[in-house]
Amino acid sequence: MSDRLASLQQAVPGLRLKTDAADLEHYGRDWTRRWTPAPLAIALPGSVEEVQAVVRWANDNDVAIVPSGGRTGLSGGAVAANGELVLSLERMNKALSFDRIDRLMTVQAGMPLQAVHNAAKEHGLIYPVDFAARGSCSIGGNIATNAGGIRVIRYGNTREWVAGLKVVAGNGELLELNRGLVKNSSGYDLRNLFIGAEGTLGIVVEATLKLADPPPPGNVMLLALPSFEVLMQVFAAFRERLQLEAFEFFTDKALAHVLAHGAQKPFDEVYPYYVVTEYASNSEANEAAALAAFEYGMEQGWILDGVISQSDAQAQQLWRLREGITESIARYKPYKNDVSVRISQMPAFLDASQELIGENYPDFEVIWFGHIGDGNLHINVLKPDDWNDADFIAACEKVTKLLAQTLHDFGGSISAEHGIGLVKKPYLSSTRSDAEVAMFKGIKRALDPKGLMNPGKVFD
């Protein structure tokens, strides 16, 4: 063990440390796989006090820290490639308390999202933020990126469900933010600074989460559409008539990969665009409204085909067509863009970006899918087998620069829900002004005076 790590062990007696090469590689990267992990070591604290002690040691010894949750991020936000100490919260993974009156549940930051769902269910309630990586992502990571997912249309992003936070700031001080209050107009809401900060201001160690009533029984419908333009008409028609829980779209190319990965084919014919939508179906009137919305779309020529789930098993099969996309294309090492614009601008933006990408990626397959109900598009460019990683990424980044300008013109964002991290850092100026970035840096200096919290992420 090096002298530096020996001093850490002395400063934090009983702290678990990992230094094996396999552990350094595993904990030093996220799903981007673009940087070679090179952390100093992996610290696995078991308490808030140990987290504070580690951060104080890091300040005394000028050692940078990369907070680590489930490492399912797609922007390089959890990468440790420059000798940083990875601080993993995976041991801090328990539900701590539940208040039935306030409907608040306090959990440790390393608790997986699926475990949060299960804990809420034990109390007859739900934590409504949800996405496909629920089994491996952690609630602390969700908070660090203000994660959205498949039910934003009904419930909003993570930010709406965080009633309080405990955070260890960059100087080791423990901050208790908002304390679960519904109303609190006593100065700045520091809680919201840490939500979406990607660990650059400090380390979320506990979160007090709002819970909600379970939604009414729902049903799932898969729709086949002739064009993206009519999709917005379908969205408007369904939103007017139904209580939508989710409204997701994907293309024929995305479907082809999921089917090749083992999913069940939904239609005999192939259509250009698909929507999977979930809606409240707790009455005959709701089911009648859903059928009427479907028939109206057919009459208008907006919908070419469709299927309504007749069982929970069939509903899961339909959802797999959307949720299975990321896994089905993983072997192609896709270059991912996660962008957003106002919902009303989606058709015009898609036209502009498809033209841009078609001109510049003529030899690449591009997979489109996204959360149409909140203006979020996922653009996945698949690496051909005969391209090496470096050349492929370089080609993609040239186009991302052009895409960032298009987003700027539309008033959109280069990162809808994946964060900025390392991947999107060069394009931050397309979304944020110089004045905003200067304020970001001033806030970081106040909360992390030595700049040791996840350095190099979001901005330099």
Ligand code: 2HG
The other form holds:
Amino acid sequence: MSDRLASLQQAVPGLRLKTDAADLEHYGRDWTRRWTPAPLAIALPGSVEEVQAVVRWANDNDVAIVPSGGRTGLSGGAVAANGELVLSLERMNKALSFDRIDRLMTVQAGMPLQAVHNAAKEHGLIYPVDFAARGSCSIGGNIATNAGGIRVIRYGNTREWVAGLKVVAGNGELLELNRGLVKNSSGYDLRNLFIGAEGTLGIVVEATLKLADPPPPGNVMLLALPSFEVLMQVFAAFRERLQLEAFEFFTDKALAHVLAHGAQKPFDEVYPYYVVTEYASNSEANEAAALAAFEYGMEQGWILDGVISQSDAQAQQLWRLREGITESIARYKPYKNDVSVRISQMPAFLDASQELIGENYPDFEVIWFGHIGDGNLHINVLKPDDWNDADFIAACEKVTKLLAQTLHDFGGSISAEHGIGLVKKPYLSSTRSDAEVAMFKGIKRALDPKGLMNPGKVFD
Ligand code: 2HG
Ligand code: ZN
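Moving from the form predicted on its own, what structure would you give for the form predicted in complex with the ligand?
After this comes the whole thing, all chains and molecules, with the earlier chain placed first.
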């Protein structure tokens, strides 16, 4: 064991450490596969006290820390490629308390999102933030990126559901932020600073989450559309008539990959665009409204075909067509864009971005999908097998520069929900002004004076 690690072990007796090559690789990276993991070691604290002691030791010894949850991130936020100590919250994965009157549940940061869902269900309630990585991602990571997902249209992002946070700031101070209060007009809301900070200010160790009533029983509808242009019209027609829980789109190319991955074909014919939408269907009036929306779309020529789930199993099958996309294209090492504009700007932005992508990516397969009802597009560019990684990324980066300019013109964001991490850092200025970034740095200096918390992520 190196002197450094011996000193850590001495400072935090009983701290679990991993140093095997396989562990360094496993914990040193996230779902991006661009960087070679090279952490110093993996620390797996079992308590808040241990986290605090590790952060204090890091300050005394000038060791950088990469906080680590489920490492399902797509922006390199959890990558440790420069001898950092990875601090995994994996062992701190339990629900701690629930209060029925407050409707709040306090959990440790390493709890997987799926386990949070299950725990909420045991109390007859839901934690409504949801997305495909639910089984592997952790609530602490969700908070660090202000994760969105497939139900933002109805429930908002992670930020809306965090009523309190316990964090160990970069200077080793333990902060208890907002403590579950509904109303708290007593100065800066530091809780919200840590949400979306990607671990650059400190480490979230516990979260007090708001829970909600389960939604009324829902139906899932899959729609086939003729063109991108009608997408937002269909969205407006459905939103006007129904209480939407989700409204997601994908293209025929995306569907082809999911089908090749084992999903069931929804229609005999192939259509250019698809929407999966979920809506409350707990009354005849709701059902009639859904059919009316569908028929209206058909009459307008915006909808070519459709299917409504007749069972939970079928609803899941339809959802798989959308939720399975990321996994089905993973083998092509896609270059990922995760961009957003105001919903009202979406039609014009779709035109502009389609033109830009069409002109600049003539040789690559481009997969469009995403949370269209939130103004959030995922544009995945697939690497042809005969391209090497570096050339492919360089070619894609050129287009991202143009896309970032378009986003800037539209007042949009280069990262809607995946975070900036390492991947989007060069483009932060398309979304944030110089003055804002200067303030980011000032805030970091206040909370992490030695710059040890996830250094190099989000900004330099
Ligand atoms: C989703 O919406 C995730 O499924 C992943 O945000 C998106 O793989 C992607 O680009
Ligand atoms: Zn997404």
